[in-house]
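Presented as structure tokens, the chain that follows is alone, the form predicted alone.
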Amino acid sequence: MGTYDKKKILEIDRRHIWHPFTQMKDYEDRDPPVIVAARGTKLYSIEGQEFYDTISSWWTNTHGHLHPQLVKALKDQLDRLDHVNFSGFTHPYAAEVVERLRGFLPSKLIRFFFSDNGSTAVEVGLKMAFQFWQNRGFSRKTRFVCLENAYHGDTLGAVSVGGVDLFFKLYKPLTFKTYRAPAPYCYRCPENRGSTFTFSAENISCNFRCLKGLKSILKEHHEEIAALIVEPRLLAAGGMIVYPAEYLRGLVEQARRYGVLVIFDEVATGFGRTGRMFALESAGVVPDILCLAKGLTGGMLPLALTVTTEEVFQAFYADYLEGKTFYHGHSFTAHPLGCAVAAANLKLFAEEKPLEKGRAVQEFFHQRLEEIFSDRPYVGDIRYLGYVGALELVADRRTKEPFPPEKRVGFQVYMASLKAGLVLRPLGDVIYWFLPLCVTKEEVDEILSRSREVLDGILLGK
């Protein structure tokens, strides 16, 4: 593992590093694991202990921590190029992503801005969406639609858009009006009173109450609406909710009717996580506007594009004095190491076909989450997709009553999971498994019954 000066680390780290997400007075008492290394599914700390990384070091890692292929990209490419500027100038390893990434993406999105994460890829998108109507006269549309319980980024754009209010309430005021949609929340849709779970949302029998509430809002609202923005199939960070493709179709189909342009935020969801490479695809719809980043480097640097059609493109081509340039960029814009690493990550998805060769590991990993925890009091909802799984915890199953917040039932089952050699982050109290296409049947079935270990142990005393 090296030599590191593990007590010198927490010192550093407890005086002057600030963590994201993190409320560091968690942590007056407790040290957090110093990892050194990590290789396929694994993370290893300074003392050599082993953690499944079963949320793929925060939805980014998609072949596993150091694929062979993607270490050998980096590695050739600082011996040609480390960086340039990307306004006025072009490089091949830029245009091999774009010819790689055109293979696997619907016809119609064929122009790609190149930025560096998931929010500012969100951001373009928004700044798109917005200046598309501007240059072609509609100056009212200036507002934008998103979804209860949606993330889409904590960059202040992003945030605007964002229905987490745990996340966002303490900044409203910096943020600009949108219109908040019902999230198609199946388990807790006060018109699902039944005891099943939601899995992966194919079976809902449902009127979509939810998706009248968009309608609505579109129709008294469209001629200010610049956009409409969504996670397809997958609302992530809101709490692993799965939803139902018929919904995803029937927003889009709104949408288009009353003139509005369609986002959707594939940072979490995209390069396999949901069963396919987008989750657009399980549905059958192209949006205009198509955000990438995470999983788009296989996790191993940061790295995003928004895509979108030529018809938003032409909006902006216009002779310099007409004013229509679209004013965005950032330093590290298409940078030369990300972009190898990302073409050598879509050779991999193109050449190896990680999809098929997992699919009976997928079906593996939901049969094992029903048989494991369909049982268990604490458990409220099932839901998986992909090599996505989560567990809703509820203090009490038959009324679907939450835990109470100070029980910090999540944080509890987080820090119980280092323990079992386990990284269980969870989204309140949602615990959930965000897995590598590489993992393994014996990898899912270790990592579940450990997990339910885990649970075992905090919420029945076991």
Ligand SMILES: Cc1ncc(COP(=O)(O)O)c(C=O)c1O
The other form holds:
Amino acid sequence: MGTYDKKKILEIDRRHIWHPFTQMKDYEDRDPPVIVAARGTKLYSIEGQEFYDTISSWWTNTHGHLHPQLVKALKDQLDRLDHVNFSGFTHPYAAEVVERLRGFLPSKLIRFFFSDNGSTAVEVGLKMAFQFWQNRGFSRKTRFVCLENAYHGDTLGAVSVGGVDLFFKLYKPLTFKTYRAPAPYCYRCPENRGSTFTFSAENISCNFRCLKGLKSILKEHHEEIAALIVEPRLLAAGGMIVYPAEYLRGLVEQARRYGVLVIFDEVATGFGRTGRMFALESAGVVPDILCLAKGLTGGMLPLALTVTTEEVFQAFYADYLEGKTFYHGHSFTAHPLGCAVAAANLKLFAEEKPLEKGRAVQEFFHQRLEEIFSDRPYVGDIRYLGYVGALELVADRRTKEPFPPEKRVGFQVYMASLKAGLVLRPLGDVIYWFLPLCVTKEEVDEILSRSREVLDGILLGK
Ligand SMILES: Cc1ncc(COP(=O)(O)O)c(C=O)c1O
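Now show me the form predicted together with this ligand; what you just gave was the form predicted alone.
Shown next: the complete complex, the earlier chain at its head.
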């Protein structure tokens, strides 16, 4: 398939390819765009149609597509080392990633376990937390606490600590039992009867009813709880729910009080997306275990890390016959190509400081979200944090009643957005933008204006 043959590609796709998170019947009489190129904030189809990649290719892409420094790092690495078993061998490219990443992480996080995607980073974190207690003789500590609306991946351990029923309910019989604490979902909190938007969740004044739910779980069950897992500041797949830093501080405080490890899943929030290198910085808290993936390579290649403390590591460090080894690994652990690109990505963060340079763009993005959407009758909530923005669409703004599921508003928005040269991939009725750090004010304006046209067209019949 040297030159592209659209008809043939679509024929193979329709006959043989099963796409993720997709009801394939929806494509019975429509074709997905065939993407053949990407650059900066845009994707290009086989016919040359341009799309703004407003979701950064499933939240992975940080500096825009095909950033020249990342491309060069990958090409250079191809002349050196493609792959080596990481059990019993090491390589300079992994060492460089660790050394560079340490410059961005809290000083307590100094032990790095490589894997290859966000779900595996979480599986490693869960097993690590569980075995930490087993190795230390706390055999009863086998359970986890997660939040409602949490999403940590699609492998079964990650599903067990997930809180999005649409994705996970069916698989419940396959999963282990966890405690689910209420989500800090300010817009739908029973105490929030007003109609104010959440925005950045900075000015929320409440008595943290959601935290009380967590406290009672910990108080009652802490002796059997190994760890608590949470996405800091943003429940991403659960609806781009932005929540206060104070909640995160309270959560960590409670976990410490009851002797429960804290796992932060920064697979989505890491690498600048929330306006800080890591979302944990906004709350000034440090977990025992941190999961990273997606933006680690700037979104170019699959690579993941589970980072932990010396204390956790030491619980595994023993004579072989004591049986404390961490039996976990993947074929592509610390893949040298991924590591070379990740090192270049981290170098770029350190030298070019995109987050500092992008401060004004982020503020502009938030301001335009408010200006463009506050008066739209279909907008129940507006939320934002750094380069992430979201609208929760509702049928009735006063009662916050959602649209009936059969209306498939999100899917309609997705299909219409493609026609408008945008990729909007809503989560149910939550429309969001997960922008790359290279986006300009002009692009933000264009993306939001086109998005409004799409939404007005569907929901106001304009
Ligand atoms: C917070 C979070 N954790 C874990 C994952 C799973 O990552 P992956 O899709 O690479 O397995 C995701 C994916 O969206 C995520 O948002």
